[in-house]
Amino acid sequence: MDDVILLAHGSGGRLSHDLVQKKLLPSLSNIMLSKLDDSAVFDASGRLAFTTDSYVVNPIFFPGGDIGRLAVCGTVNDLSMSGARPLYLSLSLIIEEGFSVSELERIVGSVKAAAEEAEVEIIAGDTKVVHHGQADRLFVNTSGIGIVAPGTDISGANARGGDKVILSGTIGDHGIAIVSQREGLKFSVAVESDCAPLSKLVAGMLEASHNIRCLRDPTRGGLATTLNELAGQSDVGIVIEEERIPVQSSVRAACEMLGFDPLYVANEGKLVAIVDADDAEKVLAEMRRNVYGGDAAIIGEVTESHRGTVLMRTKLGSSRLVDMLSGELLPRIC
């Protein structure tokens, strides 16, 4: 039975202590981590940002990443969405009895790559694992530590009317490759998941700007929601054009097939910024520098009317109401 999890793996005996010292640390190693104490301890200095997400995604492996990969973009993204720079993370397992050990130890090297990507460290982690039948195969917990620079201000209630909205990249890629895979769709072209850690992209612009007001990830609910969260917390109101927003063709067409807005799609490797006016073609600029904003485009603005809604102009020159997603378009997508 070495190549799947046993209830046994979760007793906190020898296999436990296999499983870590065998599958877990070769992989994910560092001068913390290996101390296998019951908490890591670091020097840090100045203000810090702390997050924590649960990933469930249903496949745990889907074209362009899987859980594990999934798991650590997600975490260091919303680091970098309050501005800080990503340090350390935990990685929690939840794993069923059953679970393959070589697609574990796929999942682990996801792991390693994304975060080597990121230049963050596991520093802390926990496994545990339940009776087949009480998980979906592997549920993955991160947390995540990262610092914020002196001077940086970042956050949902900062938009101010005259900003500029700027979209990283096409939407909707995540969402359209979780569902194609889950059912089994073909298309003329293939749609991959946009998973990708944007610390490196949030640093640049940074760098070009100390005018950026907000930055939010556009993940479950989409681009739409997203909007409506900012309208909302900054309290004023948002317009954004449709021929400006970044869709790939492929990913257009699989939504007019299943009766999906890309609006409302998941992404998981894309931003939206609310930078004062006179910054905006600057970090635009820096943006369309970096791998993962090369589509970046400037789509829309904030205004002062119509407070906490948001309204996008056609391509036919008509205006219609942007709302918040209700409902879930799909389930288990992160």
The other form holds:
Number of protein chains: 2
Amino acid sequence: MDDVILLAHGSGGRLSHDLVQKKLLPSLSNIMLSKLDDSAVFDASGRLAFTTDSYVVNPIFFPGGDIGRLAVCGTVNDLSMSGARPLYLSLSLIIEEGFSVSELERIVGSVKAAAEEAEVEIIAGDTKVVHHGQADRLFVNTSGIGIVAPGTDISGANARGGDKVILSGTIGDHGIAIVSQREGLKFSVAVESDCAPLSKLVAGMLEASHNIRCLRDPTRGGLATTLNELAGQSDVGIVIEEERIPVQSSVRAACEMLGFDPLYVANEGKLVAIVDADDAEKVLAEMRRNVYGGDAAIIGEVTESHRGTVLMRTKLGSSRLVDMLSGELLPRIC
Amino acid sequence: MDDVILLAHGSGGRLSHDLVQKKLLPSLSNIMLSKLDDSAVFDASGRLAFTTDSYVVNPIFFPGGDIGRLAVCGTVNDLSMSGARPLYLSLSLIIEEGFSVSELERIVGSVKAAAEEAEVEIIAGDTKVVHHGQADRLFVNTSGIGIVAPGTDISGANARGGDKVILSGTIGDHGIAIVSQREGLKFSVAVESDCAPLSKLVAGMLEASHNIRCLRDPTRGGLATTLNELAGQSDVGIVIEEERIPVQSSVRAACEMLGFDPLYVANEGKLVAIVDADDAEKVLAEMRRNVYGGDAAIIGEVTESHRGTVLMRTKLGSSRLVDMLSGELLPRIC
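So that was the form predicted alone. Now I'd like the form predicted in complex with a further copy of the same chain, please.
Following is the full complex, with the preceding chain placed first.
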């Protein structure tokens, strides 16, 4: 019990109860979770947002975070990207037999810290254990519920010609942090994952403007894939300026070495906002006041031509089509 | 694309979109899911229930169901056990590279059918792919949201001395169906999983009586573990009568052969209700009218003595302590 996870920790019996009571609840305890009923019950009224994500990131500990922080931030961010204020998360663990109990406690500690930062509560949970070799260490699912304020209408389908495209900061940090940890690469300046909860950044933006059309976090598939999704959902064109897209020099160097295009590398603490042109500067100024928006920049605009596609004006002055990611760049990035 | 799942199906890029658009959405399509935003948004008002479960059952196809039906029923039942009417589910898949696309479609078909039976909608989803050998075929997470009617107060902590304990039907069917499929055992009468959504059964019960104290589905750990949980949460004793507990003869025979006690074998379509004695017969009669409650029986009662423990009066007339499951009986049963 004190060392590694056993199959019996997933039995639903005595050892499962001990694991939950002694190792998980002390970190996560709140009134609803502690009741240990089959569901958590809470009061709500209004428009609610609901989302789910499973996290299979490898390695589970990486520079700038771990699977626990990622699982909270990823789901908090999905709620935020719908314009919701995140309220409640569930936490479901699939653990490989033999996994270290102390590592599990460390990850649950990260869950707790990230949840506190994002001001969400973990109110429902589940633990399963599979035989050694039937899962890779630990997979985590979080689902989340948030509340959307009246009048907020954010959707990938809302972009209009003339809108501005804002990016909240540098791209590629998460993907490069993961691949460098996985492959044991050393760079002169270490790259850390940007894994962060963007709920407060979004709250400030929504307060600054009622004319934010779309919000999306460029995770798997990177900025290029996210922009293509938005162009497709809204049936608009998008033009971005290469020189306006912030990329850390260490990330750029790593991408060159590895043959990656930063446009396709995953982020876990960035967002793309499509905003009415009249409000873009106001929203940008507000974003830059937040710790997770200091490098925010207007990187392009929405057009009514070349609908469904994304063009980039390169530093050399030419234009090129930026397609959605095809194939797989970095498996198990999140 | 047409044969097996590739890592690129989990990339977040083109192949991920194709998989979702062509293979998953056609089965599950509804307005919220089809928008493909980061969260689904819906209106709600009142007391909401929220729950999560990951499903790692092995094998993924078994007599009476598959992992898709199980993942819907299990989460629908967790909501129902809080007295909630289930409304919305999320569906998150962790798929092993090389998994058959046609098997995936079959499982998504089961998800759809079970969701229709339970009258819930799948409104949020996620798909991850891990390398061959890093997961065992397919793991599924469903989280769910339901609404609790005003005045309903169901909790494992609500049992009182004198209450009656009602069981909705035969025990052990799911566990024996799984183990027989897994081990290639043949019985003279095949055992099928009882995997079923109990939402309508519970709705009828709640209509019949305002004095239902506790509801719980005896899944992992079986009836014995569930009764111990309820005795512990409510700080009461529970006494059950062995001869009143319905067990199919084929399940009993299989348990004898395998050395299992049916009290500890998992169920996926059964519930335990603790009900005020005055309403017990009325609730029982209502349960028997439902297809999933035909064999319902009053199996015992709640006492104010021997708090926190469960006693069973055996067919031989003696009494024995029925403890929570210790160790692991059947790994990956759900």
